[in-house]
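The form predicted alone is given below as one chain in C-alpha cells.
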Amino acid sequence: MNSRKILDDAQNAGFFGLGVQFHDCYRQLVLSLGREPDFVCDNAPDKWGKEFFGKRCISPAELSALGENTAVVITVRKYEDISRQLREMGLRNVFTACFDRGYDIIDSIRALEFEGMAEKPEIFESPVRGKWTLVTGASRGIGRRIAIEMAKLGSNIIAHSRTIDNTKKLVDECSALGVQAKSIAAELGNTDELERMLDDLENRFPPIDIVFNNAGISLACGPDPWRISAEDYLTHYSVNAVAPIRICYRLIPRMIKRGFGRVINISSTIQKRPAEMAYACSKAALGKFVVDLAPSLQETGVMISLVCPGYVRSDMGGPSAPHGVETVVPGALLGALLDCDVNGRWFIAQDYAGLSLPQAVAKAKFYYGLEE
C-alpha cells in the first residue's frame, strides 16, 4: 500500500480520537497528514458537534456515511480497538499516528495492515539467553518483575539494591529458573558507594550485556511547588539522573568494545503535576541524556532506550495507582529484546499490556518502522 498516495488522494481525510495526543500534537498531525483535516471524530457523544481547532467533531455514524474513499488517522495511544471499529464500519484506509519522545512528537503516520496480529501464534526465540543483565532497584516493584521476567528468558541476573539482604530472595528465585544470579549493593545517591559498586562490576562480575536503570525515588515534597527545596531537587537528581548516567558512562564503553549492549532507562512521561516537580525534572534530565547520547551509538551494536512503565501500584506509585506491576511486562523488556535500531526510543509499557512477547515485539517493530 502506498500510504502517502492514499492520504493525498482520499476524498476525505481526518483524525479519530480527540485525546491528549491530538490536542498536544495537532499542528504536527496536520503536517504529517499533508493537509488540513476534513473532519475530526470521536466515540464520546459529548464531543459531537463541538469544534476542535476549527473543525466540527462528527460522530462515528457520520464518519461511516462519508464513504469508502475516506482516510482515517487514529490519534490515540492504544489504537487496536478503534482500528477494528473502523474496519467493521467498512472503512479500509485506516492509519495510526505513531508518536515518539513520550508521545509529544509525531514519528510517522503508518497504515494499519496487520489485522489479526494479536491472535497469530508466533515462535519467540529469546535473544537474551546466556547474557548478563544488571537490574538496579531490583528488590521490589518494577525492578523485581523485570529481573524475574529476564531470568525466565534465560538471562543471568545481577540484582542491585541498597543492601545484599534485600535481593537474597530474588536471587534464589532467579536461580531456580535455571540461570545464574548474583547480588550487588549500593546507595545510588551516595557517589562513593556508586563508584565502588561500578568498580566491583568491572572487576569482580562477568561482563554486563544489558542494563535496566530502574532504581528511582519519588519523595513527598509537599503540595506547594514554590516550597520544593534545593535539597529535594538534589536528592532526586542524584538517584534518578546522575546515578544512571554514571552507570552508562562506566558500562557502555565496554559494551561498545564487545560490539553488543542494551541499556534501558526507566523514566516517566509525568507532566503538569507541579507538586512532583523535583521527580519530574530529574526524569526529564535522564530522558534528555538518553536522546542526546543515542546518535553516538549508531552502528556500535549498543542500543539505549527509555521506558515509561505507567502509573503502577508499587511502593512508589501507591495502592491507588490504576495498573498492577505485572502490566509493565512485556513492554518494559522491549529495549532488550529488539534486535534492531531502537536508539533513543521511548517505549510506553502500558501500550503493550496484555500482549505476548512476540506480539509486543511485532507491534513495536511496526510502530517504529523497524520491520525487517
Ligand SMILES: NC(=O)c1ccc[n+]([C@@H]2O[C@H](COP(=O)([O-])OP(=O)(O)OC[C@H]3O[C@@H](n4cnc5c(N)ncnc54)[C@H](OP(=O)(O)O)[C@@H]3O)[C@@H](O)[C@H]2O)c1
Given for the second form:
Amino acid sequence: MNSRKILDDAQNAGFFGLGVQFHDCYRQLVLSLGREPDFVCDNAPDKWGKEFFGKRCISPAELSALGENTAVVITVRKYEDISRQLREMGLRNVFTACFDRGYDIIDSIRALEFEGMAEKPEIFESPVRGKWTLVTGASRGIGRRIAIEMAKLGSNIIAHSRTIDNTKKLVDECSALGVQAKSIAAELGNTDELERMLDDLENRFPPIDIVFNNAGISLACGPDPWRISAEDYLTHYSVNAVAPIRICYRLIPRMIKRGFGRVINISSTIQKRPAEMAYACSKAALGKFVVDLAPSLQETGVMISLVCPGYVRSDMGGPSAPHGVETVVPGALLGALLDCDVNGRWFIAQDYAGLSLPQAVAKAKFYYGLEE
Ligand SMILES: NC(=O)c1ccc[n+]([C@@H]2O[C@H](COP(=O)([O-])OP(=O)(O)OC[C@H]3O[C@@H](n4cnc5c(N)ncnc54)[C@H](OP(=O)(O)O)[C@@H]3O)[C@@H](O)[C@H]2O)c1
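Having seen the form predicted alone, can you show the form predicted together with the named molecule?
Following is the full complex, with the preceding chain placed first.
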C-alpha cells in the first residue's frame, strides 16, 4: 500500500524520539505529516506525561496499546534501534523522518519496510579501484583513516599535510596495501604555498579523480565570544573555506573534462556554540559553496558533497570526544562510493558507524530516496 496513504489514513499518528531534531524541526515534521500528531513518545521515563509542543508524551507501553491503525514517525538520526523496538511491539506502520543539510531540514518521511530491512549481501565491487584520491590533512586523525580505507578499496593515494615527513608512514602503509601512494605538502593557510601545491598537482602528479577536502583547524579563540578577533576569523576561513574552495576551482574543471570526479568536503554540523564561531562560520562558508556549486555540476560526471564526521577523538576532537576516529568509516566515504546523484548532499558519518560498506551504501540510497 502507498505509504503516504497509510500515514494519512492512520487513526493515530505521532512522533517517536524527542531529541534535538524533533525540537529543531517540529513545524517541518507537522507539515510533512500533513496534520498535528496525536501523540509524541520517547523511551526516557522523565519525558512521559510532559507536554512537548502542546502534545502529551506517552510511554512506549501506552503507544503499543493504541492499536494496529497507528503510524509512528521516528525522529532521531539513527532510527534502527527504535525501528526494531516498534516492530517487536507489534507496530507495522513505522516511518522515519529523513533529514538533510546537517539535520535541520526534513528531506522526506519514508516507510521502514521491515521485510526489506534484511541484511544486504556483503558483495561490494569497489568503484574507486585504480583511481587517484587526494586527501588533504592525511597525516593523522580523520584524513589518515580515510586515506587508509580508500587504499584498502584499491584507490591510489596522494596524501597531503604540511610537511612530507608527516605522511611518510601513511604512504608506506598505503603502498603495502598494493596501491600507489605519494605525498604532497603545503600550509593551506598560505595562499602562495597552496597555489604552488596546486601547480604541482597539475604538472607532476597523475590526474586526480577523487578529493577529500579534509584538512582543517579549530583554534581556541579565548573564552569570551565577544572578543574573537578578525585574525581568528581570517585564519579559520583561509584553511577551512578558502583552501578547499581553491582546490575545487583548480581540480574540478579538469575532472569535468575527463567526465568523472568526486569531491568530498569534511564539514561540521557544529551549531549554537558562540565561542567556536570562527570555526563554525568557516565551515558554514564551505557548506554554502558546495550546496550552491552542486547544481552546476549536474550531468558532468563530477559530484560534490559534504560530510560531518561527528565529534571524534582525533587531535582536534580531543580525548573526551564520544566517538573513535574509526567510526567515520564507512559514512565519510559515501560521497566517493555512491554512483547515484549525491551532488550537494550532506552525509552524517556517525549514522553509518558500525555498518559494512554495502549496508552503508544501501542505507544512504534508502535515506535519500536514491534507489528509484
Ligand atoms: N575531530 C572532530 O571531532 C571533528 C568534528 C567535526 C569536523 N571535523 C573536521 O574533520 C577534519 C579533520 O579533522 P581531525 O579531527 O582529523 O583533525 P586533526 O586530527 O587535527 O588533523 C588535522 C589534519 O589537517 C592537517 N592540517 C592542519 N592544519 C593545517 C594547515 N594549516 N595546512 C595544511 N594542513 C593542515 C594536519 O596535518 P599536519 O599537522 O601533519 O601538517 C592533519 O593532517 C577537519 O576538517 C575538521 O574540521 C572534525
